[in-house]
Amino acid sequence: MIPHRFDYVAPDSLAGCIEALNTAAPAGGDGEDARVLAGGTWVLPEMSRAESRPARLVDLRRAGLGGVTGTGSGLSVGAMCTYAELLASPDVLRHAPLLHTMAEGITGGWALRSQATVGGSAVSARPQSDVPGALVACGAVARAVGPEGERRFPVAELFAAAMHSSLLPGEVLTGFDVPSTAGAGSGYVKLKRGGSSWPIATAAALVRLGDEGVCRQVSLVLGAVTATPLRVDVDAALVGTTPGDDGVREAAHLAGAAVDEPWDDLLAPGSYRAAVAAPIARRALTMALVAARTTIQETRA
């Protein structure tokens, strides 16, 4: 049960949501004036525990922000797109298989896949969530709309700090533009205590190889090990080489060395997260390399 009174609105347009967020709410809450409701898997439990007491709840479910579609250059993912929609989309498998892999293994499993949203997870900006690191690794661009209009920015800039997004007052995250990574290999690894546990650390990797197996491009992002997703520059170890065990080992070493301010919570101390960063980075890069080589072989066949 939610222990305080609040105004609930579910506008049938994005403009209506923006107006509701920027109009004074009736008395009732004792903290935020208004809060956005997406899937509700974070917001409603927080309100039930009285950790959040907004005067108004603005539900986005009727505002037309769901779904995922293919574009000429990749994907358009609505903020209200669920994990189930990611898994069902052939466009996601074609253009961003990393997002498909991420959605397959989210904490909560099938109980959350049709309810929790990609945008809601991103705005929550929780270090232990799967979505932030995966979106950063894919090079996604966030879209937000507020009273001053629309703005677009690299999704990495959305994560201002642990549990804090960079959305401006009165803004709504509307979705993401995800460039196609077709032809690249992807790898996603996470370490956690059990099936229902939040990740202690995640690693998302993308590797693009040339026809002769030479690495042309690599992206590696660690999640949960720091307050915000950590992009690691491993170009020096892999780009321009035919990657083998030594190169992957060096890249993993760079990943471990990059964690200078590890995230610390009840799940695991920061020192442990820093210690596991290199091993999971190595596993994710190895998976991405195998996938990239398989892609080349299938193209030649």
Second form
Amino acid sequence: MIPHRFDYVAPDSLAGCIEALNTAAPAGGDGEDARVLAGGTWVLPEMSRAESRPARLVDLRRAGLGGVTGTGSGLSVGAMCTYAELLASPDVLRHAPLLHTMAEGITGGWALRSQATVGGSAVSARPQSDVPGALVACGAVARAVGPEGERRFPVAELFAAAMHSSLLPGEVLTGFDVPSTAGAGSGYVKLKRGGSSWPIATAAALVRLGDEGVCRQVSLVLGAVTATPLRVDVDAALVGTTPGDDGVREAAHLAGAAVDEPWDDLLAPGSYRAAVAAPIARRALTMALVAARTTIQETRA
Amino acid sequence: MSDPTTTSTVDLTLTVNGERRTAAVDGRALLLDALRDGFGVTGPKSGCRTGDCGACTVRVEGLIAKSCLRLAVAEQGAQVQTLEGLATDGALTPLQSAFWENNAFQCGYCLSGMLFAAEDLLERVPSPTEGQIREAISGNLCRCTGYDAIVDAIASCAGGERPNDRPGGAPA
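The form predicted together with the partner chain, contrasted with the form predicted alone above:
After this comes the whole thing, all chains and molecules, with the earlier chain placed first.
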């Protein structure tokens, strides 16, 4: 039972949700402000523990924000898209396999895959979540709609601080545009203590190779090791080279050195997170390189 | 906009284990609380109430779900299956029999959730590897630490094979 009294609404349109979010809840409740409910996996436990006391809960379930679809240039991921929907989508495998790999390993078991949402996880901005780092690595653009209309911004800007998104009061995150990474190799590695543990460190890597195996483009983002996703510039170690073990090791070294303010919590101290950043980065880059070489071989065949 | 539920008790109608029923529940109740206190089905257990332990797992509209992460009023009209809805006419399901044969529960608190997680796995992957089994129950915690027996029980049902059909599968 949630201890405080609140109003629950589930409008059947986005406009209705934004209106409900921006008008006062009826008298009789004893909370403050309004809060959006997506999958509920963070919001409801916070309310049960009285850490969050919204006067009104605006459920997005009928607002038409679910699912993932292929666009001409990539993916449109709805804020209410579940991990199960990501996993079932051939468009995700084609355009952003990194998101598929990420969704396969989320914390909480299969029940969470059809319950938790990509948008909800992003707005929660938990340092230990898989979603923030993976979206940043994919170069996703966030879409948010408020009373003043829609704005679009690089998803990295959504993660303002640990547990804080940059959404403005009264705004609803509606989804993401994810550019296609088809042709690039992707790698995703997460270090966790046990089967049901939250990640201690994640690394997402994308590598694009030219015809002769020369690295044209590389992208590396660490998650869970800092309060918000950490993009590391490893171009100097890999771009323009035919990447081998030395180059990958150098890139991983750059990743480890970039962690100057590590995230620290009960799961692992900051010093540990900083220490594991480089090896996790190395594994993700190696995985991405293998995938990129495979892609080239398949194209030639 | 729907009626405010701020202070009220709500008539919640669910199809619980195939039977359409209505119960008066507090508008602040989680689905877990509504099932146990409003509908009187106590198969789903209250454990961590944060979505970690899986003791409250049920099926909502056919998909396994942690009922502590759902607001009861949001599920108006939904089909819900609980532990009570697994066995038909008193006959255990093959998975339930396998858990019995393998001593795969001790205190039994995690059992309901384990059965749903296992059933969900076997529907997706009829012959899972041990790794797939362990991954499938990663959202369900057993504090009696009986995981090996649980994995054995699930593995014994691989390929739809009933544990009682195996040579030497008689109760210990």
